[in-house]
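Just the one chain here, the form predicted alone, laid out as structure tokens.
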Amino acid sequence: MGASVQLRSIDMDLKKEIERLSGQKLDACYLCGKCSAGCPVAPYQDIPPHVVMRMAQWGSKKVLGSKMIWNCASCGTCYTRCPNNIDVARVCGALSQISRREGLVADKVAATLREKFVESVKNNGRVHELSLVVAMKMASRDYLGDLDIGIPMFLKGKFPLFGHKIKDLNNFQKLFDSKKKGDK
């Protein structure tokens, strides 16, 4: 007799929740790998984007502990490369929401960084790098680790004390409000 194959069942409840939160049809992904090939953060993650998609398709709770769902840059490269127009960044966002709710945050530093990034963009219309660095240092408790790089960057103006705001900030912030209404 051949080796026995252990079949796994799909957690349909988790899969449906991921689809509902992300607005993406997970089964449309046939794992071509184009998202992973173009992802700028994939080489530095525990699992690549196409594997996140497979795990989401199966409703695997293991994906909720992945660093990738927190470190996704939401740059849209995956979406532009996908032959089926799947936005993996939105799937990662849904997974991070579920992970936070379940208390399974894989990387507290990455989770803090992502939250502060979104907060900075919402409040300014762009990222304020210095506040991100401070948030990361507070979360990691590594206050002095990057001083050899940080001080020269600060002196060259790469970390301005006060962030810049976009001109039509009120109109921009309406995008966040409409997103919240659409998620309910």
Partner chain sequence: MARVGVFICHCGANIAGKVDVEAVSEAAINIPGVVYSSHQKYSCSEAGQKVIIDAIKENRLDRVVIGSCSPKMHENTFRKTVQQAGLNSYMLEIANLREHVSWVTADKDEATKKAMDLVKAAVGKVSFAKPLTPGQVPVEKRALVIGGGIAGIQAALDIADMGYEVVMVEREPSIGGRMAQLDKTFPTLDCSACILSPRMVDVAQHPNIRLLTYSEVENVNGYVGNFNVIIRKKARFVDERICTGCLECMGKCPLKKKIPNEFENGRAPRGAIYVPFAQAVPKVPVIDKEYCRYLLSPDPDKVEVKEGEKKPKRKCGVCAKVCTQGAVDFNQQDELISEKFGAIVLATGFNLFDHSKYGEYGAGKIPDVITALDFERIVNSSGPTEGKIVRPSNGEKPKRVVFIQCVGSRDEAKGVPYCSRICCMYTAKQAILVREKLPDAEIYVFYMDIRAAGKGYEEFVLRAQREYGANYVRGRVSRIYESNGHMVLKAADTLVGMPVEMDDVDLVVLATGSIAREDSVELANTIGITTDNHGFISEVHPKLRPVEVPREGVFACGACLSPRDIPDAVATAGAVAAKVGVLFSNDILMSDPMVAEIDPLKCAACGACVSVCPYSAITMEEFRGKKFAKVNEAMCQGCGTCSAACRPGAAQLKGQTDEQILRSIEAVLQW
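All values reported here derive from a predicted model rather than from experimental measurement. For clarity, a rigid core is taken as the largest C-alpha set superposing within 1.5 Å between two forms. Positions refer to the first chain, counted from 1. Compared with the form predicted together with its partner chain:
- Relative to the superposed core, K167 shifts its CA atom by 2 Å or more between the two forms.
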The other form holds:
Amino acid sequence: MGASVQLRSIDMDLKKEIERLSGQKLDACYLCGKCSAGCPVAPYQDIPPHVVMRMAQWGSKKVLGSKMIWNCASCGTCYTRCPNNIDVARVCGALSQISRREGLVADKVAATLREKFVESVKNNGRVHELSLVVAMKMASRDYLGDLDIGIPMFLKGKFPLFGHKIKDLNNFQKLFDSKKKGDK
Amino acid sequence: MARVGVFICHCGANIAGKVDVEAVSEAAINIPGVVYSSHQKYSCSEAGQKVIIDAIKENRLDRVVIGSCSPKMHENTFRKTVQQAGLNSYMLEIANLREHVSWVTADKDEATKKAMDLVKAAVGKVSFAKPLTPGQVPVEKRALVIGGGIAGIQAALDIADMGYEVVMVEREPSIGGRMAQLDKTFPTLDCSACILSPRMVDVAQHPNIRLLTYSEVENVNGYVGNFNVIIRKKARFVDERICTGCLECMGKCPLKKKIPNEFENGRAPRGAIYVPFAQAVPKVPVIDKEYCRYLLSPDPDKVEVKEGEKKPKRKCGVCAKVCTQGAVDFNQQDELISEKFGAIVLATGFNLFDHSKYGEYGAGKIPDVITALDFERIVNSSGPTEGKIVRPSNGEKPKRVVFIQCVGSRDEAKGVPYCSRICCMYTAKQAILVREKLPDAEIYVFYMDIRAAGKGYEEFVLRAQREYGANYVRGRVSRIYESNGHMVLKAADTLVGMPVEMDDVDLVVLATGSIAREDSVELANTIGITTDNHGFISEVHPKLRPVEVPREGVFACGACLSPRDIPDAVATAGAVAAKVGVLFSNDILMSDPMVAEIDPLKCAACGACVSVCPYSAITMEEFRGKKFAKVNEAMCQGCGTCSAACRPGAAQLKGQTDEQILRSIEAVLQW
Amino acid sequence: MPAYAYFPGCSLEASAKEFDTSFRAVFDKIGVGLKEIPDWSCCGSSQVHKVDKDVATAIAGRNLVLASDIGDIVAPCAFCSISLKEAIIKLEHEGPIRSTLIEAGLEYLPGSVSVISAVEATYRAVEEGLIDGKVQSPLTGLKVAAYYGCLLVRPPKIAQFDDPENPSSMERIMVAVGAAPVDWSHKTECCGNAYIFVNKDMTLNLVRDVLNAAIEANADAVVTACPLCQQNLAMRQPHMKQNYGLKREIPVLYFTQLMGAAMNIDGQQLGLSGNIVRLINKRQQEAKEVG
Amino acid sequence: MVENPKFKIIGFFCNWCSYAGADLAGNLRLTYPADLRIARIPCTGRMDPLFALKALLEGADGVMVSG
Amino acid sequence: MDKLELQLRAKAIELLEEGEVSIIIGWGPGWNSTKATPVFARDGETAEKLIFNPFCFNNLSVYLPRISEKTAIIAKPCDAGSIVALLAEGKISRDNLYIIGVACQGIVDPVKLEAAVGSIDDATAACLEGDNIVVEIDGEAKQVSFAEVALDRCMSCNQQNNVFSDVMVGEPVQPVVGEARSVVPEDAGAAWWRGFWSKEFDRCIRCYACREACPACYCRDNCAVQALRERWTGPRLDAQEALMFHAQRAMHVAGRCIECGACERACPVGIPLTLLHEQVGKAVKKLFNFNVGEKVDERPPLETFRKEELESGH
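I have the form predicted alone already, so could you send the form predicted together with its partner chain?
First the chain shown before, then all remaining chains and molecules of the complex.
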């Protein structure tokens, strides 16, 4: 039903953007599948890493709607074993950035985690695990799951109620502007 | 004053279409030294050449510039032309108006201007040219073949059959090389030993071939037609002239089951005195001095003996005792042999990638993960398991056999970037051999691409899949680990686009790629030639001169050039023999006259040229107390590095002198 | 006394407190100083680098600059150490990011500081003989499965420590305190870390595989050096036994906790439960009986 | 493309690689600015750095050595 | 009489008398006391003229390639560096050479001295007294601190007592401490240098005195600048031809020049040639990590061929 991918033209802009954000050369990949073979999360995804790579080579927008790009655990297995020295995790990272920008996020929970995490870092200088956990519970609507674990941890003092804010927060937040510089 | 004639070629429309040849020709007459200028349709045609010859004669020209195509095309043609007109053939310079001007420039005016500049440069250069004459070198019609694998064997036999003497040097105790280690060959499934052994025997029995096994080349000096080579014949401790090859000694060696046999890839033992395999040529054992108890025990004559103590006796020596011929000679020493050759043939073969670099495949430590070469020995009826395919860990028959291709090959991260060319085929062959010996086994082949471009190759791979039931899965395996006495494989089937896992695997065979011999760079340095960045011998031109290397008189064949299979190795060996034959058909060689010369009167004896010469062609001489450098013209390759290094300008490359180059620079910029 | 600049990281402040306390206690015992980097901030790992790798490098760089007065950094959390290591490599070449740092009052000088993980620091201490004589009750008979997870030794170009496929440094440390490391298959498999919120089923499957491999290898306990691994592997075992085919429950500890036990450091400081202490004693007793 | 002022660049090209490469550029009909005048030298080893200086002093706008 | 000079003469006479060498090369008094001059002693009488003081600025190693008999040479650290370089090139033979080393606390720069005390050609006496140079001109003793008038190069020298030699005569010394006065601005770029040299070389009269004073320039009559066929330089007397000549010399001594400054002191029009050679020297040091005059068994980097170079391509 019109689902075939048009191969006539490769979206060079998207491809270049992925290469810029990830620092990886997409055409170095010859699709041997070793990344997919070793990837711990691939069996639970919609498409495996080498298909992500292939779609990225086309500059296919379809890849932006994939779950895989959000669920990469950044464990480095693919990069360690890749015969062509490609850091596939970086490619997934770049794709998820673009996917968020384009509003094509396939895994909202993963995106929320990322957002909350960065928010926590930016506001405090460090991550406050408890507020992160609470935010995630809200996002995943799994309010009661893992309470058996959470409560004892809380009681042991492992989840301090208030996060530690670093002193030099002002200067720290300046670092978040580094990107604009890099772009210039 | 020079009398230069300029001839501008239209090359049909090739040059004239972009360059205003008339204008160039007219302008040329104003260049200092030019007394004649014309243009013509096709200078290289017979008519065109006649115009040149006539013009030279009529105008008493002593130098010629031809503005035409690249000198790489017609320099030789035109050299002959000017020679016919009575000039020295080196009084010619070509301005490259086609490849460097008309074909690469968009604008007509600019092309014309550029063409004029190039003509000026050529006039500048040729104005200071001097007549050159080639030197003469006699040819020693004997060939050295380094390496006794199938390529070396073929080359040696072919050269010897032409009637020339051949010395074959092999560093192992027997010739045979890698091919001797193989069980069957693809795609015909011939027994490798059955087709190789007769060739080995031919080498041993050929009246024109002298075989030096257990020997290595130490040093190569000289030049084409006249190489001086020093060969180290390692002490064998068995006299080849006396030994009858009964091998009685081998059976009695107390270490006979103790030392891993290299021929069996370490999967079967040998003794300290051994022949590597049954069909070895020569069938004369060697004693391995790293292990032999006699040779390792201290020499009684050299041990200080305290008073009252008995002199120690040397240990063992059983082999010498059982030898009825008295062929064992523990006092043998390495022997240095110096020989002259006219040509050198390299056939040093290849090595296999060491898969211990693949930590994800167990780094070589999982016993049931073996290499394809291990498999060849295991499946061979004279191998360590007498041809029974078994798991090395427990000796049981494997039920599930997995082949993994591209181990080390096409892997820039841990191995080599190139394709090893033979693995697809030998893997298919090994899959077939598994099916023949183990009808019930499951066979899987993990591959990336099947490269089966050869006569009958594709059909062979398809047979492995269709008739022999090898299951081909497209994807690279990521990890192998042991679990419950078997192995688990993590892979992907890229064609269905999902990860796959396979457990209860009994045997994994890795198609390890071909790599250069570990000492290939060292050998290349010894011979004074180059290797590529993987250690394979570089050829002069990969397409047009595929078996010649950049040192004249040296040739290479087989897998020392790049990974290749047996037919290609044999074909290149034949090609080398033909090249050697061409060389030896000359009694005397004409050498290129564009070599360096050193003016002894100008030489400051600083030695810079001696030091920079890449071909060791310059030496320091002394005459009546004055030192000066001297070029061996036969060794000089005409690179001109000495000329660039020489401060007083004593070293000059003929045909490319400082004067010529400076004048051509000036001509472009000032004239 | 040699001293490191200590970078605890967010987890060690909270959920992985016992890693923090046990690591400090062990290093105190072996006489290696740890000076906490003043006002340290997030290392930039895990999520930040996926959003913007330049920002991640910049905020990691902040910590590098703060530490450069103290000395080389030891960062126990695997995420932190890899993130800081990567920043060092990147900052060499990233002039613009260095300028951003300068604008925030931080000047990074390439080559001024290096980063190692807790395992590396401990491994060095073991190799240098610093723990000699400190092991008062060796963990004889205790079979441990050393679990490295992903980022401790990977990617090799950044981690630059141990073998990425078959590391052995933690085993070496365990031998030094008398325990018996087992050879097992899953020491560098990923545990699914933070994805417990995102895809719980996936993470639990990965955890199950790792733990079952350790159990199959007959280990008494799994030792880790990463806060996320430890939590992930330890926390949901009863649930996994019921629903995911986990063969049995198995303790998951920080390697420093076991080291501390061997050095007779107070159990409170190590955060070791009574069950573990009893298990250690039991194995020591058995070993004694065997002889 | 910006209008290019005309330069004279003297190229010293190794006979075996770059000179042949420039021939190949011709065979492929690749066009490039006409500023370059290539001199064929037998090997970049022949390249005395003073040739470059000489060319610049004689008025060349640039020198290219390739091998 | 200076103790060092007495020892020098004694050693020289001893070597001559014992027949160890047939000639001694050293410094003797010049036509006025601010100038020393080379002395070639074949007998004790001439050897009695030998001196050593901060006015001995010639690099005597320049004579070695021209002498084939057994020679002793008095060498300060710069000269010894040149000797090592010549040995490395195999231009002179160690067997024929006996090196008498002297420690050197610095050499007087005649240009600076003249600027400080006036016309030194009219000096009637000159010597080093403590930390000062005292020059007598027109009966008036003028005094200037040694550090003020020493060669720039001597300020950064750390080889005062490290002399490649067979024997050292005299005591170790302390180096002169002062500041070099470079005319080169710190941010000197190509444009600055171009302007600087075209001004300087405009004065060059192509007398080749720089070449004659240089120990690395031993090609003598075969020097490339005189080659009629090649014509590296044209006959014009202008900055461009002079630049070609000096650049050619700089290239020829690249990686071989010890930067002793003999060329500059020999220059009758005062072109600061040391600057040129320092610039080239820096590049060689950086590219090849090579220090001139350090090893007798290592050829200069610009005239060595390494197999790696062959392997990296054509």
